[in-house]
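Given next, in structure tokens, is a single chain: the form predicted on its own.
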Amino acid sequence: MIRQAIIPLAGLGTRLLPLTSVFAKELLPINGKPGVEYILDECIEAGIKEIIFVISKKKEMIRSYFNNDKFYKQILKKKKDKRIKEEYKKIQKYKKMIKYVYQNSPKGTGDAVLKTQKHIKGKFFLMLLPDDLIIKRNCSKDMMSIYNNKKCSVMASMKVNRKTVNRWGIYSKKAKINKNNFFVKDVVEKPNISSAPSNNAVIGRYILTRRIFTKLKNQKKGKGGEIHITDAIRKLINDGEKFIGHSFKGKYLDCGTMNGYIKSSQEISKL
């Protein structure tokens, strides 16, 4: 069973200026909750017991968030407040469950997992990215499902827009195995549009073997200058590694963008 996800947080959250200027935009609220609880809610019911929680020393911030007991118990003491008390129930849940480590430099997604090497002790990890909300079904369980059924790393899939491919990572795809999995036969970070394999692009969950500590040990910087989770990916692949593709049941929404935020915030407020 896999007990164990990393959650990069390291992020600039320059696509969310102003609000980001001064606030972790994993910390902004997504109709009255903080993003990153949807996140976390999500791997609790999924059965992760540790969190890794990838930060900088810029997102000190929420590091205190779930670390403020001492504000809490004094509040708590002055006023009994039933909501307070269980926001703060809810938050010392989090804060058992949370493990820190530090990328202080943005060198991309591929970089901040492996700064995690030495905390995960499982043959293999759930990593989920915070400004992907996959809400309506749980994305990270049915990932699981498929990952005890086959043994091997999963990724969630879902069709793009063919003129926007060059924004994602892309799948080529080996062979179906049902209606919403297939194996992966390439990952391509940002192709040209006129090149790329299809407009099945990578959605920010991934199931991965801990073997990817070895390519990212080695992996030079990609596109942007970032060190790209997808280029060790596909090392793994040439390898001869499997990788399942999954295109998700649930509704996407792409918080890292001002207009993804708002949406977002309107569209949980529908649930």
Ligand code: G1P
The other form holds:
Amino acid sequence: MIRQAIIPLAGLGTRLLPLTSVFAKELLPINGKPGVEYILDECIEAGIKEIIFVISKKKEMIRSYFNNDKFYKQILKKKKDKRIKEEYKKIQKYKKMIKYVYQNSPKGTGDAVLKTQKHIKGKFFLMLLPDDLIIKRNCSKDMMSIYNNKKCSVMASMKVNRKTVNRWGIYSKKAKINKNNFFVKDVVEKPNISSAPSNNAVIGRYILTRRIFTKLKNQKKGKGGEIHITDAIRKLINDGEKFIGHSFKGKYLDCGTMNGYIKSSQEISKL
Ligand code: G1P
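Given the form predicted on its own, state the structure of the form predicted in complex with this ligand.
Time for the whole complex; same chain goes first.
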């Protein structure tokens, strides 16, 4: 059973400026609910019991949001509002599950994961990138069933327009398992269009073996000067570690860009 999830939240959110100039992007409302709560709900429904938030000093706002008991208690003392009471209950539920670790300089997703090492207890853990929302289907839950069956690492995959391959991690496939799953031969971070092995992109849901930490410790900076989880995964695959690519059902929403963020609220309001 996988019981722990990591959510990297230290990113600056420059693609969403000016909204993120004083505000954490993961708390921005998407159809009336902070984006990160969709991710938390997905984790909880998939059976996760503990969630490790990787934040930075600049993102303390996230911690305050989940630890604002005094404020809620004061309000509820004066005003017996049923809706606020329910919201507070929900926040309390999240609060009990969340642990915080710090990544004060934004060195990349790989570095964020490495910061959580001493908290990870099991052989495998889940990692979710909060910019990537998947609606209509719980992708993490589906990946958990694959893991329970195959006991190996699993990553989400989606076909993208060839012209955009340099924005994603891109898979090369080894063998088809069935309609929605394949064994990964290789994965490369943001390749040029001419050298991309396919148009199957990595989407931000990963079930990873804790062996990733040994690779991350020695991981050098890659594309854009960041330490990428993709590069460490690549090394594990080279060592013979099994990775399954899962073409998820459900709809992908990119909340990390302004257009995507606006579209997310529209799509979710239609549900
Ligand atoms: C990250 C990963 C990339 C993946 C993408 C999915 O990139 O490094 O491999 O395809 O998330 O959203 P980022 O969005 O941080 O540039």
